Amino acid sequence: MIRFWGQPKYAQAERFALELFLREKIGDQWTFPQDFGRFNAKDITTLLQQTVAAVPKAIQMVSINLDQPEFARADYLKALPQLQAQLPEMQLCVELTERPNGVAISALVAAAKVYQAGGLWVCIDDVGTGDNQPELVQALAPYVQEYKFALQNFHDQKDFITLVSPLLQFWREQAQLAGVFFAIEGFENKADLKIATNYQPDIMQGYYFGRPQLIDVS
């Protein structure tokens, strides 16, 4: 069985979207699955709608995580703005993940078109990290609403602030030149609030202000 969990997302202090991680149920324990490719477009739209059915009123938005692979895939290419269409009254968004995959920049800048086109919020997620890094991301801005910079990727790192402050200005400074929407997560605590407010994000997530939630769908 598999079904999403949501994490909030905020805008000006208002909850108003949910981050979908999928996971799987393994005897009685949820899981990550080891492969995502397993499951085809059907098998997510037609949980992703059970899903939004299932949200409060007040979410505006979810999004799902999508691997290069099936971010380029025609099912999904095909399934996700069929599903938007469906759905006037939630905008779906597909973040595409930073896990390196060897999908040619050019298929990725091909699905994006299409999924802006069905009417779908494109979001590069962990900006700076893996595949997304400035050509990938340069390519792909037509046709993107959205930069997500994540901070847990550096909480590990000894000089934290040092090495965090200068990428959180450029990747600032980036949404700002492409005119989308600069998105950070991974916000852990007050200090991680303080340091990432001098960055004006337009959207913000993290276990500070919500972990991810089993979203009941029976």
The other form holds:
Amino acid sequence: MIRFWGQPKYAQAERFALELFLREKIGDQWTFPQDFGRFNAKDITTLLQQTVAAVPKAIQMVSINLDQPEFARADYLKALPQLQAQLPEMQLCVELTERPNGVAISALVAAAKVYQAGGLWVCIDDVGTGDNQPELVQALAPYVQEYKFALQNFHDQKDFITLVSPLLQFWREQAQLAGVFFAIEGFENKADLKIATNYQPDIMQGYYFGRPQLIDVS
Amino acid sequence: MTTSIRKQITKVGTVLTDMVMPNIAAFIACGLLAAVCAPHGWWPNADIYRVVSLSQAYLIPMLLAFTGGSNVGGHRGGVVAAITAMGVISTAQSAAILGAMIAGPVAGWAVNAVDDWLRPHVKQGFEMLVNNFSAGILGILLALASYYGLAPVVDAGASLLASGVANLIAWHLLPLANVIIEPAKVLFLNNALNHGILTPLGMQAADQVGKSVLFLVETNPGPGLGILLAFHYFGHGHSQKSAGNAAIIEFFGGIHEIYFPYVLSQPALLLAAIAGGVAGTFTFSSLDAGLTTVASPGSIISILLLTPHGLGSFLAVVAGVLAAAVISFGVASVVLKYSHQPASDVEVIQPSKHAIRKIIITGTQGMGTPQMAVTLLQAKLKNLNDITVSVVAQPISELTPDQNALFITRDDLVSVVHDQVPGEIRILAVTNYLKSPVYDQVLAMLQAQKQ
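Let me have the form predicted in complex with its partner chain next, following on from the form predicted on its own.
Full assembly next; the chain just shown is listed first.
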């Protein structure tokens, strides 16, 4: 059985969106699926539709994560815009993960274009990490609504502040130049909040605001 | 009274209220400083009192005019209104505040009219030059019109009212003087009446018998107290929330100006002010109440301090204040009960003849999606050439009326916006700030407006 777990996203003090994480129940445990490729677009969009029906009314957007192969796969490119058309009061967002899978930049750009034309938002997850480097980000920029910076990727490193500050500055400026929303995820404590709010994120997310919780669609 | 006439009166009242309400702090500053430093104050100081008299002469009329002008014509409208107000201030004898309150919105309207006329003829790159010169020249013309036209008219009106009050006093119909005084008060002609008629006549009487009822006619805090309490118990929205605090400031602080916007917002409340004033003055006259000198400000504390010694004198003064408060409370409660329009009866969008110059996306304090919606709408507007409209996000609690604004809010917040911004406003409702067909509707409205 698969279900989405939702983590809240905040705009200022408003809990306005959920990032949905796919989890699979094996025995009594909810686990991280080892291979997302074995789910087809229909499985995901059916569950997504059920999930949207179950979220609170104040939620205006839900986002799902897709790795590069799924992001550019024909069944997703067809099913997600169709689902968006059926959900006029909910903004759907596709977050392109940073995991390197070798899909050509041109294929990802073409896919982003299709999602944008279908009324979906595209978010580039974990900018500056993995494959989501400036070259890809700039190529995708015209079709993207959100750059997301992952603070948690730097938490275990020494000199966290001196390391993360210039990166936050860089990606904040990139978002500004591209005219897209700047999101920061990975807020774990007040110190994170103090550092990162200097970069005026439009969207904030992290354990400090709320942990992922199972969305019951039964 | 037909609905359209009532709407027009309410509209005028709303324009006046929106000029006064943001500037209440200036009235409080002047009132409190006057209480301390005025010639009849607690610690008279002629030098410091100059701050009060100059503020009353220049600062308050300018603030009101600027606010009135900017409410209609944006910041430039406010600047032109301030220039225009100087025309009234430099020559009006006693009615500069009323003159400035007329000059402000008129100047704002004139700025919009001139802009609409000039804009199609201005070449790209010359906008700033034309905007500044047109505003400056318009300011000169309106200041001259105020100097030679408006100021003599408002002065003549104030003199007429003052002579009416003087005649009623001469005919021994003192309680009826409040029929003139109360409406004149809410139009800020209180000083003209007080210093022009009531104080000089009161001083003559006090010299002879040691007290005068004339010192109580305009300074009685009872009518204002009754109206504010009625708002507190039977009002709606923002005015209800603020009325309790305003009552304390009015009754104990003696800053009567604080209740004027409440009356101006619903001019039928003048009946409550008049009824309360007449009842109070009738009670004072019947019980032979009076003060030894002028009470400034008209707070219950300074009034009691200036009451001649003797239990009878105190009881007479308190009875008059109470009678005024009770009667005005009763009348105001009835007016408020019958004048409230339920939010469900309000159309979501009201037609307006004013051009859209500003789009305000609004929500409750702390909401971030209205700000995100600003970015989304601005991106859509980029595709429209030659349409200059500002798009901003603002919390509902900070909204003020703006005839040139189009408000966008979430569907469940429409009635809250109407409570905050009474009167006719353009408002569109969205169910989702991030995704709404309303934004395309806005583009269509702006394109239609351009044609």
